[in-house]
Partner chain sequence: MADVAVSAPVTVVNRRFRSLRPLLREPRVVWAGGFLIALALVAIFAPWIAPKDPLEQDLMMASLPPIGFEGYEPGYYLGTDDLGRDVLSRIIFGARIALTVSLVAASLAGLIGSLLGLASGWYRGWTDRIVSRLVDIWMSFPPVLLSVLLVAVMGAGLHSVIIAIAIIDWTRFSRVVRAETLAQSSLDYVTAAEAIGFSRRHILWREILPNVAPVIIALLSLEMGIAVIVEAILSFVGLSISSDAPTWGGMVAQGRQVLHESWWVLVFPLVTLFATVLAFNLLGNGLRNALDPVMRR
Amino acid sequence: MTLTSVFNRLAMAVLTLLGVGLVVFVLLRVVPGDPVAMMISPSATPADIAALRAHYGLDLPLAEQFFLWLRDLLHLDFGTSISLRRGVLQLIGERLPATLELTFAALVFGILAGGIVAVAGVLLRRTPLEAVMDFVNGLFLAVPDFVWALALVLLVGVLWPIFPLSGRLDPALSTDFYTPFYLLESLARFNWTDVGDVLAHLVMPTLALGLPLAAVIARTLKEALGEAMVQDYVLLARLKGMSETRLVLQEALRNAVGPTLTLTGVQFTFMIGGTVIVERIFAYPGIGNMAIDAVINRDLPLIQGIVLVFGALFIVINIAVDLIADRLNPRQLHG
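What is the structure of this single chain, taken in the form predicted on its own?
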């Protein structure tokens, strides 16, 4: 990708975010329900309700509300949460790192597990084990992340209580974190007690999110490896006496990564959206869990801020994946 194409993608990203903001802004105001009614006491007078609506700008025309909101966004002012009475940007900044740690842990697990299964499937092709692996992988593809979450809660949370059921850190630990990135900070401080506890709380939500991703990666990478294994350069390397494992890992894998990486980026964006339900099931204090509370409380500023952050993450991830795929293209590497 040239510098011009990157600039064009960024310009389109701004327009896309503007469109997302407009759609969400309008939809939240045309659906039934009044956010003021959710937060005011039953004994409030009409004057109290009118004053509160004026405080949040809900008494203005819809177009004026949108342009005022857009003006504030340009100054990085996402507004004030109606239900929590705090700045939206501050709330998102506190919760987003937890979601990022969870999704990147699930991404690493999905890539490793899916890659191992794909390579094993190619090495075991035309054997009974290949059919078994394909059947199991198909089952993993068919089960969504929230079903895995519920199954894990029952299996290793209730029947065999191996891992913590909820939260992000054991309340009994008295560690004072300076950043919301608990895992990274614990590793940087070599506090292995906190590292182990944070990882223990990450295991079940990571598996719930990562298992479907691993199944997608395994199927896609296996097909790409199968196509690469019949290419002339692989046949030539086989004639030279190279082992089958070395053929797969050294010759075929680097050419099969491209299409798999692109699909992984798309699935990763879907996985970030999937954190909403998974975080709720495990009471994980991330941005997805907060999004559900915001919807229940009709917290318009908070919902708008969360949707914009999700949209920005999707766009940034897609651009990053395109850049990486372009750099890993064999024609670019050997050009």
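Pass me the form predicted in complex with its partner chain as well; I've looked at the form predicted on its own already.
If you are looking for partners or other molecules, they are not here, because only the chain is given.
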């Protein structure tokens, strides 16, 4: 991808984000239901309510509200949360790292597990084990993260309580974190107790998010590997005396990751969406969990901010995937 096309993509991204922002903005304001009414005591006078509406700018015309919001966005002012009475940017800054650590863990898990299953599946071609693996993989493809999350809750909560089921850190650990990146920070401080605890809390939501991703990767990568394995260059490499494992890893894998990567990118954006419900189920203090609370409380500024962040994440991931795909393709790199 050339520099200009990256710029084009970014320009398109900004436009799409504007579209997303506009849709949410209008959607939230054209429907009945006054957010201010929800946050004020029943004894408040109409004057109090009007003052509060003016304070949040809700008395202005819709178009003006939108442009004011845009202008503030340019100054990195996302407004103030109505229900939590704190800056939206600050709230997102506290919660987003938790979500990023979770999605990153799930991505790593999905790629590793899916990759291992795909390679094993190709090595086990035409054995009974292959059929078993395909069947199990089919189950993981058919059933979404929501159901897996709850199944994991059952497994760990009732049968085998080895991992914590909620939160991000054991409250008994009294470490003061300077950053919201608990995992990175505890790693950087070599505080292994904290690292272990943060990881333990990550295991369940990571599995719930990562298993469907792993299943998708396993299936597409296995198909692509199967196609690559019958190519002439693999035959020639086999005749050079390479072992089957090496044939898969060295000859076939690099040609098979291209198509898989694109799909992984798409699936990864789905996974970001999946954090909303998975964080809810595991009471994980990320941005998705906060989004649901914000919606339930009709917290307009917070909802707008979170939706924008999600939209931005989608777009960044898509561009990143394209860039990586280009790098992996030698034709594009040198041709």
